[in-house]
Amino acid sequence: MDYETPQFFRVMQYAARADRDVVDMVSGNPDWDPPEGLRDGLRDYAEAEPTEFQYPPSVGLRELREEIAARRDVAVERVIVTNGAGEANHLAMTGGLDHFDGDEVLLADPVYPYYAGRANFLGATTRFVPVDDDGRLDPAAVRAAASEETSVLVVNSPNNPTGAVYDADAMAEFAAIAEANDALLVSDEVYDHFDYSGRFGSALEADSPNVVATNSFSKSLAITGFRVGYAVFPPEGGPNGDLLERARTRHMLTNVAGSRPAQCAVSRALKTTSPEYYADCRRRLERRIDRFCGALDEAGAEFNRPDGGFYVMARFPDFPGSFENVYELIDEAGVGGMPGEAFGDSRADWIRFALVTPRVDEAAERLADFFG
């Protein structure tokens, strides 16, 4: 698979030239509204002092992350407010990368592309492990893949695309890998407020030297134009800890610094949504999971009800998940989805369904009707 061209645009844009009226299932942009701190906090913004239009911190708003640290219960010298958590992730894999003395990233199967796209680009070997008929990485595949020459495992919890969910005792084994081999955990938790399994577990709870955890708030307050991400590194004055100095030096030489607005609104938001709008969240995706995997049922479709995230897998009989395929569902069924052949090779005869949608219900009887 080509991992250096992002792909998921050329399905959007695929689907945008359709002559019909499509579904969107491709992209992973919540339907819902933000909470009404985030809109609070942009409207006192926006009558604040000059200087308060000037460049934060480089490395993110205090007050955000005391609340960020506080949550993680880490010490707020080891957060780092970024891009997303996407530069939070090329931040903590470029520092895995130089620090450790592999070449070798590993990486799920099937994966998101980014991680992959990311690897390639740093010039790093990849080698890919993949995932158990549950969609869930095995620790002891992992152990075994694992050696001398890997210096950075990437876990995603809970999973895109597959739902896994990994609880603390999973998440401490896939860190004393990364210890036994010299090599950095990255664990990209992002969509840890949509976790239906009540398993779990961030890989901070290890307490280990090498572990950095990546999140951002785009999806658990429906911001992804907001870019507001974060990485926790280890203690600087412990080992590895100038993993986090140089993470400090490469954010700032590519950013200087963040949003002040957006990291504004992110942190009134912190401080006054109650714990009802992510219940809320994880409600509405749990009932349009049990509607689809419904329909998906009645099509005679194989798939993976997920623990998390909000994608669904599926395999349809005589089907694969080509992008010809896919292009079909779009044109003949007017449903958009993921090939699996875009996140590696175990799952390349499965698409995947993004379910921030509030069409849910007519996509499942398109499908249902394509395949009936």
Second form
Protein chains: 2
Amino acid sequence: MDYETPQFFRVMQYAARADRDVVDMVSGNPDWDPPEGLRDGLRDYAEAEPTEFQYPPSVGLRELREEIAARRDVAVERVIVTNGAGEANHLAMTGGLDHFDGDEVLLADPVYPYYAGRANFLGATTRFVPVDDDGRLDPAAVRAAASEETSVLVVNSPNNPTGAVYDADAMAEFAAIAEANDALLVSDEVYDHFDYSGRFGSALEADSPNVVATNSFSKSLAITGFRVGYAVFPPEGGPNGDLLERARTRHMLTNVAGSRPAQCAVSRALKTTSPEYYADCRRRLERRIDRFCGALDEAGAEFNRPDGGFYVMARFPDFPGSFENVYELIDEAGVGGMPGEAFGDSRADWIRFALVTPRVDEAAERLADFFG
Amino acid sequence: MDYETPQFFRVMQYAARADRDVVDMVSGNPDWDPPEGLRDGLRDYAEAEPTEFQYPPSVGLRELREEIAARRDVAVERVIVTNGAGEANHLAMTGGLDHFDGDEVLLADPVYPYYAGRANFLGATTRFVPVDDDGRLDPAAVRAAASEETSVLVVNSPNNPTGAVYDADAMAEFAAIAEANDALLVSDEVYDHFDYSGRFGSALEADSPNVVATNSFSKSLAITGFRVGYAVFPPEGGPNGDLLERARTRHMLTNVAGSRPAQCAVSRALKTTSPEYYADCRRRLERRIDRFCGALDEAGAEFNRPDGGFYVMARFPDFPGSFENVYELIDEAGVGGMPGEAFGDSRADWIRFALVTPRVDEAAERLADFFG
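Form predicted in complex with another copy of the chain structure, per the form predicted alone context:
Below is the whole assembly, all chains and molecules, this chain first.
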């Protein structure tokens, strides 16, 4: 499987060249404002002393790590601030592949394509577990697929692309599967602020030495371009305790450190942003989900209403989600989505729509008209 | 060999805990102001639209790449903007090791320890070529050491730690050695704005398909913490043309993209900073070099007056540059340097001093007193 971005590009370029107005629901960039504290952090940083323009600690600014550690209720030493969740997942997956026997990465199908692309690039083999009809991984299916060949299991909750959310019990089951197979559960929780079900549980709650949780501020603060994320590794001194040191070394020898202006701005935003900001963002998405799912109903589409995240996958009658049909939808309906085949086999007939545009209502009407 | 930062930390922590005032000449962070255009870039970015807070292109903001390409006189497609020179060197070294036969990385001794640390981490073998009495790599010695086992040759000019500067002819010889041995010359040119000899030549002038030039704005704009660097790869379609695509993929799967606030600020600074800023920075360093080398003469030390960069290495009579002696220098003279042994064997008796402090005069007096 190819990794995501070039495929995104193909679709986005097609939409940009279209002869008509197109509502872009292709990529997952928030379209709303970051909290004002983030801008304040940038403003103050612009006037900082030259010493503050020099290397932050390789593992991240201390105050930022402390804020993260307090929020996640873990020791600060376990936190590495990374260049977005991308690097956090990279450190976790390479660490798991190096540390555990076996060269297999277990992934959901449909999958966020970066996981599969990274596994392929690293020379690992991939095994896919199809989600059930609700778009969810069944722990029993994961348990059946896992083996001594498995060194990494990646779970993403709230999920891109299906919108599934796993609760603490499900996460504990995934962690137990990792433990039973001497493997690492990498739990990518970047959409954790976008749980509409109230059931989201972090993999950290399993308190397992076989878990690395990854996250970023890209979605929760609407700053995908800042590249500030983090990984929480098992504690040093315990089982799998050397994963942390190895990740610190890899991070240092790859990137030296993360970008300080971005870390400063995020640190300020975390200290000054009220819970209301996050609640507003959730409500905005929930309104969009209501309207979009209503239109999907009108269009006679099959879909799972997302429990979390930014995306809705849908299958339209006699209109499989191939690149060809997605292009037709751009040209004829004026709505851009991502073909399901970009995410694997099990939902190759579906189309993923990202609800990060203020024009969700318009897109919903256009789809209802086109399929109605 | 251990990589640099933990060893830096050991010395910096010792200096911080000392009972007396210590002039810190341990690490290479510029102590002067960035150009005003950089701050203007940050100020404007703080007020930008939300879309400007989202992912930049993975290979870097287009306007920044174009500015770099124009300055280096290369096609813009050859430029990947990286998370500092650290990631640029990482992409180049991993690319060379993947692409060429052999698993050996050829390095100067003394060496910037990140090169050796990265080679070790990647499972490569390292071979060291001692510099000559002037602190320079003799191309003949490099040619004698290179073999079919060599896949990467790393050269750093102006050099950390010796201050050597290689001209275009020497660079062409290093490139020819890489070509003759089917290997990659990685030319780290981060101190290129700090050439006091007027002889610096970029490896790009050799116009060889076996060259990757790496650089960053950390030193030239005094922003080591921003993490904006770049690598220039051989053109696609020519010999070794697939190095570029492989590096783009590795960059995307490791970091997704670099940090946009930092890239925006650098882009503005490049467009608005006059040559006088860079000339002032050079003059500041040259004054410091004059004074410091004068004191080294008084102290009876052996040293090479640097042709470029931030550092002076010196050997004092009966005072080899061990960690023990460096600690004594901190306690007794109030001057912190880096032990030569941190950089390899050939100058293990020497001490490296970074001239990035306004207190160079004071340090010079203290050293002259201590050894006088």
